[in-house]
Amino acid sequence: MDFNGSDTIPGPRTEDQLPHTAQAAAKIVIVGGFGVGKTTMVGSVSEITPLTTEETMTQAGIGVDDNFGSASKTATTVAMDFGRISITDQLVLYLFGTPGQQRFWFLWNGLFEGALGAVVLVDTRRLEVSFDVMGRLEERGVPFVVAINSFPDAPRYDIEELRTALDLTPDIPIIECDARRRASSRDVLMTLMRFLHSLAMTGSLT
């Protein structure tokens, strides 16, 4: 999914300083397979100029990296994406997008460290990629929601069909989104925050 087609925040993005009203901050990771829209989501929703570590894809990646559905993709994240969004005047989220190619997954453990929660971006053309992603989050005890990124040529399924296919428990939220759109990406983050709040209220969030 091309970040060039993403929403842009009207006017200049804010400087890196925290809003003076901020009282709490949380680390959120955006995870998923290669080309599912992680960089796009961070870029579309961040109120500061996002930090990206994209490098040009080369012939060396052929046969190593899975670029299904991303034939037009010319760059890939090799370390992380970073952005920030103020959910309220008091609460700020720091967003960390993980690299999607499996050869860079060794970086994930460091990015998961200290994360309050995660968004798992899913491409319905490659549901199988999501299992390893969710498995790693479960191993680390990081709560997550699933966001189905809407690609024009991707098959559409009923939410409960997707829940069954992804082997998700009934409590884990699933939401459809368009990672290029700021409002849609923000809705995903709000879904995650409500989920984390519900876990905290039941004592399930450690």
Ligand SMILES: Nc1nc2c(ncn2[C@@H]2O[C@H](COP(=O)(O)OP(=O)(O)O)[C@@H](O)[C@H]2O)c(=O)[nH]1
Contents of the next structure:
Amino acid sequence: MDFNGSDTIPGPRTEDQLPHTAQAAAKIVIVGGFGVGKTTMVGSVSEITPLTTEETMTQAGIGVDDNFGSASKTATTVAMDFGRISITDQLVLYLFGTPGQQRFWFLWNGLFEGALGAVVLVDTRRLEVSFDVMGRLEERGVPFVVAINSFPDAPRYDIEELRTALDLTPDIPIIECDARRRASSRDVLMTLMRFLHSLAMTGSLT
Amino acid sequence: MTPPQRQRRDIVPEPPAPKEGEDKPGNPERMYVVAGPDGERAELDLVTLIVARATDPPPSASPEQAALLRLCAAPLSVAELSAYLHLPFSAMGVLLTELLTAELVQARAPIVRKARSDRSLLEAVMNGLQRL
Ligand SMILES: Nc1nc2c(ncn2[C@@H]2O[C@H](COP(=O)(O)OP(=O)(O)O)[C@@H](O)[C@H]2O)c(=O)[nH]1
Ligand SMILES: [Mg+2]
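Can you swap the form predicted alone for the form predicted together with the named molecule?
Entire complex below, previous chain first.
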């Protein structure tokens, strides 16, 4: 980027600026495989047009579903879309759509460690893509809910069948959603917040 | 048709975090910024909010610094700064550490996981989502 023309770097539109009273932000991570609807979900609830933060990764860690550039390149770019919801004048919530492969996660310091919780977005056509993600979140003690993004040609299972297949305990919410619809995506986030609240009530969090 | 079954025992141990200079790009030191009400050192987070202390960048500011200062006339997260500046997240640490040291910006620490047990925070978020 040519910073000498920095006067022209577009920033947020005036109506997208946070008030000066904004004191702190929290984040939620939406994680799932390629094409599962992460960016769609972020975009449907965000108050700003989703933005992208990138990080470069050297060959050793290159993922399989991310074929940026040619094979001769030594680095690949990993992108993460995110959106924003202003909760109050003081509090802001950010949503990050993150690739499912955990080898990408360390690129962004504290992405999961600092998150309030996670939404694992699942496509029943490729259920197994989410297995590893759920294992990693369990290992790290990141509370999560499971959202089944309903694609028209995807196999339908009932929730309890999915709970058994995903080996999830009865307390973990599993809900169907349509990531394209704001109300549906909002419900997913509400489900996560209610779940976190119930964990806080029962003192399951340290 | 039955769905494929997850096997917990299939989970392989997590690979160790890459050593410095190996995988991790352009991030020679941990990204610490001074933040928080007690001035404690906090790690730079994607959602640390950055605010410029003065609207006009000093003449000594580099073009990158000046661009960043203009962007955060109002509070803006590190993630947003990274997006608007087209700079990788790891590059933000260096840039922001300089600006924090020069007291040209202020950093507002994020709400991190331990606050999850804060029920009033969770309730505030739920109320906010309800209004969407
Ligand atoms: N039918 C249907 N299509 C969806 C839904 N969510 C996303 N899509 C489509 O699936 C494709 C991939 O979505 P995207 O959000 O880019 O996936 P990402 O790779 O996880 O970020 C896009 O063409 C979306 O329009 C959904 O809930 N229902
Ligand atoms: Mg995407």
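Definition used throughout: the rigid core is the maximal C-alpha set that superposes within 1.5 Å between two forms. Residue numbers count along the first chain shown, from 1. The model shown is predicted, which means the values in this text are computed figures rather than measured ones.
Chemist: Take the rigid core as the frame of reference and indicate whether the C-alpha of residue 89 shifts by 2 Å or more between the two forms.
Modeler: Yes, the C-alpha moves 2 Å or more.
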